[in-house]
Amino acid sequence: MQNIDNYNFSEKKVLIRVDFNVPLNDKFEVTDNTRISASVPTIKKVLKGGGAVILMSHLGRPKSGYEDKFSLKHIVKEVEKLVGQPIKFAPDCIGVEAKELAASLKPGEVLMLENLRFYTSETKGDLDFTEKLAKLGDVYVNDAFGTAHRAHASTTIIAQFFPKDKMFGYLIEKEIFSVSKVLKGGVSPITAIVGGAKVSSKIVIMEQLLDKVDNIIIGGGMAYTFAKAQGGNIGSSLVEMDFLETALDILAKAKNKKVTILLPEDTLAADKFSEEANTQVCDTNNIPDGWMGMDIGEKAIASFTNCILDSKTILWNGPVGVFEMNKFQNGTKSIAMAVAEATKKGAFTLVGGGDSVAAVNKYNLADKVSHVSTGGGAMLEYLEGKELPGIAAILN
């Protein structure tokens, strides 16, 4: 199968689907360029190989048609800075002007199309719209892992117009390699750290992981559903009453498969959901009425850290406390530091899911772990064992 390394891009116009859905401030400046910089190696590879690049992306969730705040024109400057050369901009992604700009593009030049989602045809996967996009280029490269779980025109449907000239960019290649390394080729002991607020959103992942890992560390709001299920008092902590049986079921399956589940022994509890709250440390199974768990305590940090430092393969998905508030960030920060330390000791570490990525960035540790996934939902579905349409479209 051809790939980005062995394909001859000379004189070719290369349509690259990128994920430039980045946050902007009220002055329309990019506040986090992680997703843009992640696609730069793919763009540069095509340019170096003598090709011209046509970038397509979405930004935000426009309702119907053009909305200035969702225009990709706002990010052109940032892309120019990261790619290191001028970028042409098409005020539409299809139509006469886009066609002319694409046709006149010379090798070594880059054109960015306007937001694909100004057309509902993009999310509907409309064939006529897809064909118009496809006609702009000779080759299709998918480098947008963040949207690989959506069967949209530019992420999936378009691949059929390039039966012999379709491939992944470096970013998607690295994402697939990283998840496969955890799920299929991980060196034991393998540990998954699963955090976040709800058990309900992580059940499928935990069940998938039970066959792949040696340890699962559970933190964040979901830990209190497990504590409650085992008969603990959790005060007014977050709990999903409908998932108590599920929590017990996961614990039983883990025991059966000899997977160690680590729940936080102690908790930093607060009397309200606020930086100004009074706090106390208590056993996770014995939180007083009117108090809620906001972070893991020192004993939990110690046992989680020991487990992480003993591991050779680590997946981290979800924070272990309300780390957005400085008062309750200690647990998540300690986990982030432990994952970075394990990486330094030679472990393979994959961090994915919006909040864990935000935590790693907050503590400037993104370059201290093996891989930070750019696709929140896509990575979760991939971990759940689902076939992602954007991946399948290239492989099939």
Ligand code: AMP
Second form
Amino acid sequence: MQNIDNYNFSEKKVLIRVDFNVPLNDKFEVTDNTRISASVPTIKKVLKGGGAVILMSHLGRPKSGYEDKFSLKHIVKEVEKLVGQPIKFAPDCIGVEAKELAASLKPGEVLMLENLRFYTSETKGDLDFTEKLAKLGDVYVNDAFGTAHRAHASTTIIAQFFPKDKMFGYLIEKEIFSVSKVLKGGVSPITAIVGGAKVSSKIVIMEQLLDKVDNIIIGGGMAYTFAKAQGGNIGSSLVEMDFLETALDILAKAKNKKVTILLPEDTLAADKFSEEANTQVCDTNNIPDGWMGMDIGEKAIASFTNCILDSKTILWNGPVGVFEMNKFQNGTKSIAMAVAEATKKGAFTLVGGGDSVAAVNKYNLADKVSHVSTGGGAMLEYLEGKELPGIAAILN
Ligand code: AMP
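Form predicted alone done, so how does the form predicted together with this ligand look?
Below, the chain from earlier opens the complete complex, with every other chain and molecule after it.
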């Protein structure tokens, strides 16, 4: 298999699928350029190797056809700033102009194509459309982890046109490497922290993790389904009554497999789902009627922190409380700080999927953990053990 480090890009036109689906404000300025800067190493590698770059991306969810607010022309300036050179722009991703611009591209130059999703053929994976895209370049590089779980034209179907000239960019390489470091070659003790709102959305991941980790820390709204399943009083906390048995089943399987499950001993409960709520700390199994668990309590923070600091490999998926409200952020903030501290002590730490990524960003700890995943849904499916079409298309 080719890889970006040993491939000779000299004189090649390299189609790179990037994920430039960035947020814009009402003046069409990029408000968070993380996704663009994440692909810069791949772009620069190709340029340095003597190739020309053709960038393909989607932006937002246009219905069908051109919509000015979703035009990638709005982000050209930001890409120029981050790549450090002028970027040419093709106002249609296929067609005569794109073909001519691509054909006249010289080594060291960069061309960005207009939003792929102005064609519904992109998400449908239409073969004619894909072939038109493929003909613009000699090499295909996939660096868009966020869409790797979709079998779209530019993320998956296109790879077949480059049987000998397809590879991952650095960003996807790092995502794949990080997950395998946790789930395949992790150094023990391995701990997964699973939070977020619902048990139902994390079941498959937890089942997977039971075979791979030593400890699972459970926090967030889902902890109350576990507490209820074990006979606790959880007041009006979030609960999924259909998943009580599933929760018990996970606890039983964990016991069999000698995986330690840590549930929050205490809870910060509120009398309404609001920043203005009254609060009290109570035993997670004894929350008064009318009160709901919004964050983990101090005892839980202490025991979760101990477990995290003792771990050598850590995966964190989902906040342990309603951290968007400052009143209920203490647990999530403490977990984020513990994960950063463990990293400093030498642990490999991956923060991926869901709002835990937003949490490490909120506390400015993104550069204090080993890897923060860029792909929410893609990371979840990858952790669930599913084969992602965008990844399979390069590997097979
Ligand atoms: P997820 O996307 O599954 O990672 O869920 C993230 C959401 O779970 C966040 O918006 C949190 O506010 C929410 N959440 C965390 N803890 C709780 C809780 N105790 N009660 C209700 N929602 C929660």
